[in-house]
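In the block that follows, a single chain appears as structure tokens, in the form predicted on its own.
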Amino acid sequence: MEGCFPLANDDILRIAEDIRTMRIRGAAEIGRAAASGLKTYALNSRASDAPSFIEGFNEAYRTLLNTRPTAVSLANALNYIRHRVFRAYKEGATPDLLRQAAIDASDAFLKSSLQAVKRISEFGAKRIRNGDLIMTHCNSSVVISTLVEAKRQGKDFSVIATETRPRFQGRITARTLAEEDIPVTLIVDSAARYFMPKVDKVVVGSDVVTSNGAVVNKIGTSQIALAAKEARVRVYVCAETYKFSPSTMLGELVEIEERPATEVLPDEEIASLGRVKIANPAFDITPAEMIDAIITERGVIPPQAAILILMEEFGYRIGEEHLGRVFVEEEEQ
């Protein structure tokens, strides 16, 4: 076969890696910069025929999604591309074609993505008071956004963002929201418990909503939940409907990444520890019943309804998706 995708492309090898070494970092950005990445490898590809257009689009997809193990919304992403390309080719569409597909394909999900992240703002905007002191951890897009968004319909409130360690994401958001004019205090991770009685709101993102109604979100977010719910406070999780997860409706569980060592203490200070290990998850889970309400692009709803959001999201691709791995290890064979 001619044209495939060859293992040294420049471009596609970029964006994994500032993927895999967090220089994109976020649920959103990740999805999207793992769509441009097909849409790169469409623009790119010299296939001659379809065989050859789709082994280098399985590669180019490979190298993308086992960059971060975690993030459901490069998985989402992928699929939702994979899916309309493998379709075309099924229907005998031309490489002309299959490079359109994927183009087109790829063109929509940062077109619903950017329009998620609009509504979400809005929908959650509501939720925000005059007086309020909201609590949030790590850097969120769209959370950010629905700060902002609630900051230009003139509300005054205020936000409390940890550090999270041991990348300090939160003081990125801190950065941010100082920028646009919202007063933000800056706390370490360890004195969320501490500031919690003051708190009116907890308002967090998500990298994978599961079937079940639980949020696995950046390690740490568990622990404020629980301080959250000692303290009578509200949680509201910012979520668009592609961190929802098809595969939880069929048993699979999350994995959660192990980040490097060295994210946590330089190699020279790791030395000196002698024997002793380091654990460096990235993300924990927190439970449906520590959580009030998802905020998504739909609308506002409980926990427990987040296996009806996958049923009317996804519920049809599960069987596309399965056929489409079928198909795609037919033709590898």
Second form
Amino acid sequence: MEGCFPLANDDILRIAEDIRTMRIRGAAEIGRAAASGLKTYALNSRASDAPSFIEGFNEAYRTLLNTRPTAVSLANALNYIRHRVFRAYKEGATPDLLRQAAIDASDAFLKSSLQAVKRISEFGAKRIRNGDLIMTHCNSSVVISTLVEAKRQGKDFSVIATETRPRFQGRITARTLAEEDIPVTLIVDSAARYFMPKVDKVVVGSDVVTSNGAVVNKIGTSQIALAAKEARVRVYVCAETYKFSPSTMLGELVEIEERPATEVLPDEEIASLGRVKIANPAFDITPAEMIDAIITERGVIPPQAAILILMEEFGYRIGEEHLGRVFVEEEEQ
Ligand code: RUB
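Form predicted on its own already given; the form predicted together with ribulose-1,5-diphosphate (RUB) follows:
Once more the chain from above appears, this time first in line as the rest of the complex follows.
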């Protein structure tokens, strides 16, 4: 068997490193970057036989999968492509046909991801009214698209963006909205409850939607949802269906990424604190009861209907099409 991965190695390692270090970040962007990573592999692979192609493909797949643990868009994007490539392999495809299968599947994922964002923006914009004050957290490309679409439709509203410690993604949100002429105020995360009584809607993105309708998003989202519930403010989550986690149907828990302490404080300051430990979880879980609706490309659903989307999208049986990490484990046994 001729080695086939090293040629594409550098490009794939670069994409993986960009995801790991958050130069590429946000669940949607991570999913799309992973899909283009597998396309890059297919374009560069010089495998002359099918098993070599698959060997290199699996290596690229694992390299991309092991970058960040929480956002299921990553696993779903990779499994969408892997499923199609493996199906072609089982049907006896030549290396050229396998290459084409990977390229076509990657292109199809990218296209459907962008279409989903567009649909969500259209559905979400309808929920925004003139005069609304909207609070958002972190930096969700789908939320931004929704707000920009509402602005394009002539809606007059303003936004409160939380700064989102420790990586300050809220600053990106605030800057982007300001550039779109949407009035925006940046606040520290701990001011969220202080402002909540004035807020009309909370709109956030999602890294994972679980089968019981809970939403995993940037750390601090659940506190904002709690404050919103107390103040009777509606909470909307914008999430493409590739952010729904099939493995949670099987009882798997979502792994919450723990990021380096140096994101919270520089090394010297950590040292000056002596025996103090620093915890830096990147995401938290907002239960379904605290969410009014999830806006997907299929429509606006109550969080409790997440299971229906999962069943429709991923099938009913373990091992069926792209069942997340579980699907992969089954296949490798
Ligand atoms: C980003 C984050 C975003 C979701 C949704 O976290 O929590 O709210 O990923 O984003 P991080 P999008 O910065 O750690 O990746 O709507 O763009 O998918």
